[in-house]
Every structure is written in C-alpha cells, then in structure tokens.
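What follows is a single chain, given as structure tokens, in the form predicted on its own.
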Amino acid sequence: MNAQPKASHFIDGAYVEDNAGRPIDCIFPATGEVIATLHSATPAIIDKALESAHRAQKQWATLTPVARGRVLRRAADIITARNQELSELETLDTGKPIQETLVADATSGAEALEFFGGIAPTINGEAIPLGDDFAYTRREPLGVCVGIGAWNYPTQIAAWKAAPALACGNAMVFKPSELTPLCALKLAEIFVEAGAPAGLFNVIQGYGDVGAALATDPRTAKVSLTGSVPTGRKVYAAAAEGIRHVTMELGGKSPLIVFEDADIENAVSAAINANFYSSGQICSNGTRVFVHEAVHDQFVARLTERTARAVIGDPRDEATQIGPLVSAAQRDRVLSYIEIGKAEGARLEFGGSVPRDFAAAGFYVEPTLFTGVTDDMRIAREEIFGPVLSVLSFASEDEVIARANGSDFGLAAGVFTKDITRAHRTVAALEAGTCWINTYNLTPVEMPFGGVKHSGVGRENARAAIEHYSQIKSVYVAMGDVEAAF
C-alpha cells in the first residue's frame, strides 16, 4: 500500500502541509527503506491547529452527550471495518508483525472509542442536600488537550487519549513520534467522518519542539504524554508552568514473579508475552522474571525451547511472529544493553545478536535471555525497550517482594502462583500501577492503566480516565434568606 499521506498533519478537517518545516523521513524498520516523508510543524502549523481546536471545542461542548457518544461509536464502527487496511499501515509504520496489529492496534483503539462513546451520557455530577439547602456539581471539559504519543503503539495511544477527551467534551491536538507519523492522520479523517467537528481531533507532526511548544501555549488545558520517564520530566515540568492537567504514562521495569507452585506453561507463555512481544518494545513489559529456586532451571529450560520455535521475519507476513524494532538507534541501544550484560556478569542463554537471515537490511535483534541476573545489574534496572528477559532467582516470598520494589518504576507487576491468597497478598504489596495473576500484559479498556512513582500520574481507560479529562464546578443552592453580622 502507498504510505505517502496527503500532507503532513490534519487541521481544522483537512489535510494540512509546510514544506518550510523540518523533514520527517518515515522509515520501515523491516528494510530501512524510506516510505514517506513528512514535515515538522511550524509556528503557523502549531498555531493553526490550536486556534481551530479551541473553536472546534467550544461547538463540541454544547452537544448533548448522547450525540458527542453517537460520534465517538461511529467512529468505533469505522475503524473495525477498516481494519485490515489500517494494521497493514501500522505494520509499515512501526514494523510491528501483522499478525499483532490485527488483534491490538486498531482494535484496541475502536473499543477506546466505543467504551467512552457508551458511558458519555453518564458522565455527570451528583445532588447534595444540605437540610434546606443543596448544592450540586457540574463534571465540565477541561478545554484544549494536548496528547504526545509514543512510536510502539500508535493508533492505540492516539485513541486511548482521545476516546475519553471527546467524551468528556474536550478537543485534542495530537503529536505523533516522529518516528511512527502515519496512523493517527487516518484516526483524524475517521473523525471528521463520524461527525466530529472540523478542528476537534487535530494532529501535527514534530519532534520535540513542537510537543514543547503544545505544552506551554497558553490555549492547551492539558497534556496527555506516553513516553519515557526523561522526557515525561521536560513535559511534566513544561505544564506545570502553566499549572496545567497533566497524565503521564511513562517507562518501567516491571517485576514478573513465578512462585514454586506457577503452572509453569502459563508463566513462560506470559514471560514471552511480557517480552517478546511487539519485539519488546511495551512499556509495562515484565522484563525483569522473578523465578522461586525450586522451578528455575525448569522454567529457564522451558523458555529457551519455546523462544527458540519463535518465527523471525518480514513483518507484513501474517506467519511471522518477531519483527524489527522501530530504527536503528533503537536496535543499537537493545544490543549495547545486550554487551552490558555479558560484560555484568549475566549468563547468555539464548539469543543476543542480529539474526544472521537480516544483517543486511532491517532493524532486528533476535529474542535474548539472560540468566543470573542480579538486582545492581544494569540489565535489570534500566529500560532497555527491546527483546530481552532478565531472569533472576528468589527463595522467599517476602525477599521477592522487597527486590521486586526495590525500583524507581512502577507502572505494572505480574504474579504467577495457584494459591490465591498469596497472589492478592503479593501484589497488595508491590508497589505498581497496573498488576495481573497469572496472566500478563492485558489492558482492557474497562479497566484502569498507569502507574506510580516514576512511572507516571493519572490513568488511562475506564471510568477512571473521566477524572483526567474533566474538572468539577460545585454549585451551593440557597433556598432561603442570607443572615449577616450588621
């Protein structure tokens, strides 16, 4: 398919371009091959798509909910039957396997859609009788909201930040990673098709000026930032000037624990998921396995065999189940963190180079598995964002839970045991955002996602992303006469 969009950004209901701005080549990780090029915004861009927002908000404000959710479930309804064409752009965009973006990109953003188009009637405030008097509450949009995505999910990140926005009666401008710039223009058009005001979901192009420039412009009520922990700090910090909403959905370095007792198949089935999949390239991945002494080297000899089947190829072929990382910076940075670990001290299991087959072209590293990993290792403190699992032994419940905490991340955990009390015990402990018992990596859009401590504030998807996304007017009603001093 052409990859090459009409222009680079959607403003106002139509395609938008400025060739003064800075170049954006648009790179498919399986070749290295230039698909598109686009064009950073300029001022005039950056202006354009706020003013039109600001506008686009005002009208969109003043529809009942019901007809702001009929707009957002049409655009659900859209986006399903289009989505072969749009996980084949995804796939061109992030070199994510298609088999992956047919069942989690563009879907997970239409069940985005959907889930807050259906709750938007009931997004409203409460009564409170005071004897004679009352008081009630108004739950109102907060304005202009700004999202910044992140290049691993692009669809998805797009819609989960603008589904409970529009909900909520906001407008959105939205910035792509230069990196992956192609899918949330076609999320734009897919809106202004659904019925959605010209201006009200605007994307814009840029590096990190332009989100720099989006974050401190006086019209911007909020921003919704997916990226990681150094630049959530710049946006963070660039908001709070302006004492602006913010959410921010940041890195980690999530602890997956398997006890003695784990069904083993279904621990390894999740450590690859919690890996491997999308190439590694998932912010709440469990990168750092947990395994009780008594499975270890059971568990170890398991996941060497089933990583080994793992088929490695162009992403575009619905049998290939291991695709590129996004650029070449990203592969350099996996495979430094690989010669981290050998020279650490880790045992290379398996895996940790560029697959013979794709050492002339693409941006692959094989699935790597480390073992003897220890806590002050480099390998099990940092984000590395690609495939490589870190293995790390324990004997008891209690010193799992402190090595498991002992992380300045906290978006997610994952815990594998059949004795039920032990697991709610366990991740009633583990100080993460989004957690999960014997499973992993499951985010549906009923239930909350985000994390704690460097891992970001706020929440994403559910009823819970309404208080992001809204502010609260109260409102004391007088039924009677006002006494005063003199």
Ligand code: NAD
The other form holds:
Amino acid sequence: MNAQPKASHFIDGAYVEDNAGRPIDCIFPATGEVIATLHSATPAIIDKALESAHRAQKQWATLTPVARGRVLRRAADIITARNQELSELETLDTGKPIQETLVADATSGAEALEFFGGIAPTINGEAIPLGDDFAYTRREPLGVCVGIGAWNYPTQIAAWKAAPALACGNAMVFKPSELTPLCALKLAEIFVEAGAPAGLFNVIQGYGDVGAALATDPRTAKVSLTGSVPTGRKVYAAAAEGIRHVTMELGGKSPLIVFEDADIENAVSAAINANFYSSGQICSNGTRVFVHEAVHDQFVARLTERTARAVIGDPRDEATQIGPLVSAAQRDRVLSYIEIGKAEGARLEFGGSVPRDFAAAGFYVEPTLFTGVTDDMRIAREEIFGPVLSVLSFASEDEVIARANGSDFGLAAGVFTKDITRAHRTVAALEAGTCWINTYNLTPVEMPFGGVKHSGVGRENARAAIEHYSQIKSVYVAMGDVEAAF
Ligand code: NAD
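Structure of the form predicted in complex with this ligand, please, following the form predicted on its own?
What follows is the whole complex; the chain from before opens it.
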C-alpha cells in the first residue's frame, strides 16, 4: 500500500521537501505497514512557512469579508465533493473505520468551513455613543496563527482551527501530529484550489520540537493546540513567554451520569458511543459512567450484551465498527491501563485483550468494560484514550455531582434522566465545558466546544471561536475642542 504524498510540506501554495529533516514513518494501524515516509521540518522549512504565511496574511486581510467567506465556502464544497477519497485517506492515516470517517471527519471539517465562511461578513465592531463624541471598535485579525494537531481527528482538527482563523483574516501554519501527517496536506491543496492566496494555510510536518519552534517564533501571534494536558502545559508556557494568544483543547476524563429514571437503552447507546467510537480515542469521551445503583445491573447486562456484538475488523471494510488504535505505543499504553484496572480490583466484565483474530498484525484492543470501579482507581482518574469504559455505582444526586467534579479535567459531561428539572440542575452544577442531556458526544459546529479546569482554555466552533482569533481596536472620536488644564 502506498499513500506517499508529493512531498512532506505544503508551503506558499506548493509541495516542498527537505530531506535533511528527521524521517517520519506513516504507519497504517491495521497492518503495521509503512505507507509513506515524510520528513520533519528543518529550521529552513519552518522559516519559509512562517514567512509565506506572514506575507499572505497581509493580502488576505485586505479582502472584503464576503470575498474571504466565499473562499471558505468553496473549500467546503470541494471537501464535500471529495469526501470518499478524503475519508479513505483518513482511514489509512488513523486506522479509524471507513464507516466513521465517511460521516465524521472531512464532513465535519466542511461544515466548519461553511459555517465560518457564512459568518465571515458578520464579524464586525460596534459603535459606542459618548454624548457628542463617539467611539467605535474594529475587530482585527491577530496575524499568523499556529495550529498544532492531535492524531485522532486530523482533518477535523485542521479545519476547526483554520476555518475561524481564516474567516477573521488571519493566516495559519499547521503542524499535524507526527502519527497522522497525511490529511492536512489535502486541506492545504483544497484551500489553494478554492482561491486562497498562496501561503494562507501552510502545513509543515514534525515532532514536538517543530511545534515548540512554531510556538516561540516572534512571527507567531497565536497558538491553538489540540493535545494532551502535559503538552498543553508546555505550549501554554512557551506562548506566554511572547504574550501570545492561545487556545488549548486538551484531554479529559468526563462523567456520563445515568439516573434511575433514564431511558436505559438510550443511555447504553450513549455509553457505547462515548467509549468505543474511534476505538475510544476521543478527548470528550464519557469514560466514567456513573450508574444509579437501582439500575446498575440492568444497565451493565445490556451494555455487555450489546458490546459483544461489535464488529472488529479491517477499517477499510464498511462493515467494521471497531478498528485498531493509532499506534503500537497507544495499544500498549491502553493494555497497561487494563492491567492496572485489574490489579486495582476493578471487575473485568468484558474484553480486556488484543482480539484473537488480530494478534498477528495491527494495533487492536477489544472494547473493554470494567465494573466495580471506585473514584480512587487510576483507571477512573487518568485519561486512557482507548476503548476502556469504567462503570461506577452511585446512590444520590448530590453524591454523583461531587464525584463527577472530583477531577482536574473538565472537558465534557453527560446526564441521562427523564426529569427535566434534575437534568438542568445537574448540568448547571457540573464543572465541564460541554454538556449533553440525554445524548453524548454530539459536537455540531453551531455549538461552542472546549474545556474548563485542566482540559483547556478558549473555545472552538460557533461565534465563540471568533473571540479567540481576533482582537478589538478601540477608536475614540472627538467632535469638539480639546480641553486642557493650562
Ligand atoms: P500530544 O499532546 O502528544 O501531541 C499533540 C501535538 O502536540 C502533536 O502534534 C505533537 O507533535 C505536539 N507537541 C508535542 N510536544 C510539543 C511541544 N513541546 N511543543 C509544541 N508541540 C508539541 O497529544 P496526542 O497524543 O497527539 O493526542 C491525544 C491527546 O489529545 C489526548 O490527551 C486527547 O484528549 C487530546 N485531544 C483533545 C481534543 C480537544 O478538543 N480537547 C481533541 C482531540 C484530542
């Protein structure tokens, strides 16, 4: 299999190579096969990318907002027309099942571009009457924004960052995860085809050191990272040195609370989606499933029964529901957490191993279900980022809210109940940036997304993202004479 791109980087409207950079092997997670070899950006490549973005941004910011929006909407249309091909590449890059990538990756990126292309002409300042005088504000771009991506949703992450950034008149240099370098290059190609000036959206490859070089460069006005909390700490600190703007989309250990009056079948569906979609490699996953003691056994029985039906297989096959994890290292990390869970005394209800048919090749782990999990166990406190679901039993609303909030993370939370008053009261008390009532993990572009506490700073999607990719200039206009004391 060969998914070799024309070159490693896309800068100033064209593919660029510099073989002096450290090699990056792109591995198809279902087989372990190397499908492309790219090179990490050298200092010369980093410089070229930032220079060309700097130049393109000046030109882009002079366009009318309608003209900018049109380019984004054209890019959305091209992505939609090429969804099949882009989804197949995303499946090779990540190992995620094609039945997922066809509906959740390029399509979600296209929606972000359509949304921000549509609202670009509405990004305005305001007029402020001050008696005879007045003031007005201009909402201006920040300049060159750096995007740094994780490996779980490579196309979506690149588009979620690029769409609001470009709509506000910024340029972007994007560095994908070294594990999934392929798809962002396609987005860069598509922007040029849609009419964006060369250099407006550049993609350069690299490991953490390339991300660090971008985050500390004086030409960088803002850094938006999607990644883990430890990386977030480093990138936030690096950006702080130059007083740069940041958006931090980090990890989570989110609670999904199932009250005794919940629709159990729907709650089980949500728990499946919140733990096993993308083999559990989703930041907002509800990995701590708190189930009221009155419905605990019924919930676990149904969840086990339905999980046993999951189709594990080659992610290129449309029937496959569970594919591999992204890398051997991630598989080993997840397996080690399963061992930790067992050693801590949690009950392994289902899964827990490499599936027998996939032991020889690929980075597979069975969907895994633990019960009898307590708050102090590491599997209930640390982000695993794999298909491992923990069920914790609870007895009262106050108790479950306190336990759900007993985490440094605060990305997301879900509540299942038929009692509307309790649903809203519980959500109001939960320390999370995004909450769902009677569903889980739906992230439409119209709704802001992001975390509180250690899970992040800033918001992606919706109008809220505009605040994080623009700055306000205030202008006071005097209509009369200037008074002075002497
Ligand atoms: P990671 O933190 O290891 O890497 C993220 C990115 O940061 C990669 O591109 C990496 O090369 C880069 N990086 C590493 N060190 C750096 C440094 N010092 N300076 C600059 N860049 C650096 O994360 P990952 O393993 O790729 O992704 C999984 C994590 O991402 C999980 O914690 C998950 O929860 C999180 N995530 C969060 C969201 C969200 O929206 N909140 C979405 C997806 C994933």
